[in-house]
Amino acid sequence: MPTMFLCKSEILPLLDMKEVIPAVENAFRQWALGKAQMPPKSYLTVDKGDFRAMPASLPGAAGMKWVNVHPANPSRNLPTVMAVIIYSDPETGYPLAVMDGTDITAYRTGAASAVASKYLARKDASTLGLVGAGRQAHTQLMAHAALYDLKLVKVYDLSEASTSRLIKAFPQYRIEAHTLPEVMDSDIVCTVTPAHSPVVRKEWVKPGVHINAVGADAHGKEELDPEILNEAVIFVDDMRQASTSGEVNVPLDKGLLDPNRIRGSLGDVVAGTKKGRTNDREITVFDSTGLAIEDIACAHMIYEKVKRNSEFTRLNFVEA
């Protein structure tokens, strides 16, 4: 049985956000219903960054993502985040595919935020704010545009070049550069920065906003003023990960956050076991750390698309 190898240039054309979003949504549902397995991320820190091992299984699918975060990589003409996914047959353990996971990571993260917005944002949401204009901002926009008729997208980034690239990449949408307080005056806000201290102040946050806090994905990172969290209803992707590496990790460690503000997981809401937003003035926050179930759901989707396609490279990885 050959193992399929899929490189980055082969993966991207196979990713359709309108397919990724329901795949990720179903992964959250399966996780909440106890039909998936997912140990917490394992971190390996090195001088210039870190590596993360992320295994998971869903009904009929299993695998692991090995992903890095190296902030100085753009100076070497390399992505900050790169990933490889090993997708295996859960019946035999055979490696069915080894695929680049860099774009899968970007797409599934954007999709997870869109799923959160679907359940937690106001139904009349029509403006999107992006705090940060890097690669992840692109897929956050793509995912929300797949679900919402966006009238305006406001973006803020310290880099004017990054903002300009984002605007030029999506000429079909009305995207404008704004100050950070102006960006926060949106119906849905996605924060996608590498910040290790809060960049969003409480006084900028209006009633009824939904915030997808995406940037805090390692211990010590945070983007939101803890006072925002103490006035919000918070949903996490996974409590074990969020408490050690998500938006809530620092304020919990410092005793600055009432744990009762955390109502449950997004999977609980998707599965219907917990209520999401209860009124139009609530501030809701989704703490997104990135889950392996999201990656394996996408890997499964891609493999099923191409498993009978002889154009892709195959190798007898395991020989008798």
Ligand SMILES: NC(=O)c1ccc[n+]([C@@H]2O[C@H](COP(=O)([O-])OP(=O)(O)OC[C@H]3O[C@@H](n4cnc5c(N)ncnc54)[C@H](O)[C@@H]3O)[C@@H](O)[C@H]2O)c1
Second form
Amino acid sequence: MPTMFLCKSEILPLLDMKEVIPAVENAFRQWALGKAQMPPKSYLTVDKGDFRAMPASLPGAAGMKWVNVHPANPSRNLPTVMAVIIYSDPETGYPLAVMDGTDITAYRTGAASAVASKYLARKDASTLGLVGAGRQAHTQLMAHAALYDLKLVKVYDLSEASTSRLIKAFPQYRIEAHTLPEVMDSDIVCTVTPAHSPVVRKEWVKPGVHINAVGADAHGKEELDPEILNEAVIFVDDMRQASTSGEVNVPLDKGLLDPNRIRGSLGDVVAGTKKGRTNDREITVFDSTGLAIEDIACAHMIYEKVKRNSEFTRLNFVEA
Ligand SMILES: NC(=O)c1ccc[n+]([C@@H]2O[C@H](COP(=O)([O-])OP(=O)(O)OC[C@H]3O[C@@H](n4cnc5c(N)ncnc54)[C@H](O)[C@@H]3O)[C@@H](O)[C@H]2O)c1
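Could you present the same protein in the form predicted in complex with the ligand, rather than the form predicted alone shown above?
So here's everything in the complex, that chain up top.
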């Protein structure tokens, strides 16, 4: 049973957002029901960015993602985020596959937001706002388009090049460049910037909006004015990760956020143990830090698709 190697160009055609969304949704459910394991992410900070080691297991699947965030990479023609996943047999520990995790990261991050929107946004949501138009914004759009009939997508990015790349990449949707306050006037908003201070102001936020706060995934990062969080009902992907590295980490540290605004985790809502949105005027926020269970759920899905396919490279890593 040699180890399978799947590179980026092989992974991308195997990713279908319509399959990734239920896989990620199921991972949230398993985690909330105590059927998954996920030790805290371990961070390694270097001069130009950071690395994270992210292990997890789900029923029948185990593995670890090794991922970086280097914000200056686009100027070197490299993605900000790149990842490798080691996928192992939980029964024996055998390394079944080593796969590129860069696109898996982007797809599962988009899927996690779409799952949050499915449970937390207003049922009549039809417009999407994107704050930030980089790599993750593309999959936020793809994931929402897989679940919603989007009438309009409004986008704002500091970089005009990022905005026009996003608009050109999806000619099938009505996407318009807007000012930040205009983007916030959408039913669902995804914030996907690497900001370390609030980008979105309280006065731009409308009652009834659902915000997927995705960009803050390390200590010191934040995208939303803490006053937004203090008026919202907040759901985290994982409390331990969110309080140290998610959207709520800075305001919690500074004593600017009432911890009672955090109603529970998305998994609780998916598993039906916590109520999500309770009325159409509530502001809901999903604090996404990115969970290893999301990656391992996708790695499992991909491995199951290709395990009998002899076209892919295999190496006898472990001598029998
Ligand atoms: N929560 C998660 O699971 C998860 C997963 C992957 C990445 N991330 C985070 O998402 C963020 C974006 O990642 P990416 O891969 O899309 O990066 P990227 O470099 O491809 O894109 C970031 C975009 O944000 C824009 N931007 C920067 N500051 C801005 C501001 N103040 N207002 C508007 N736009 C601004 C940049 O111009 C760029 O186009 C990073 O912080 C990354 O760490 C989170």
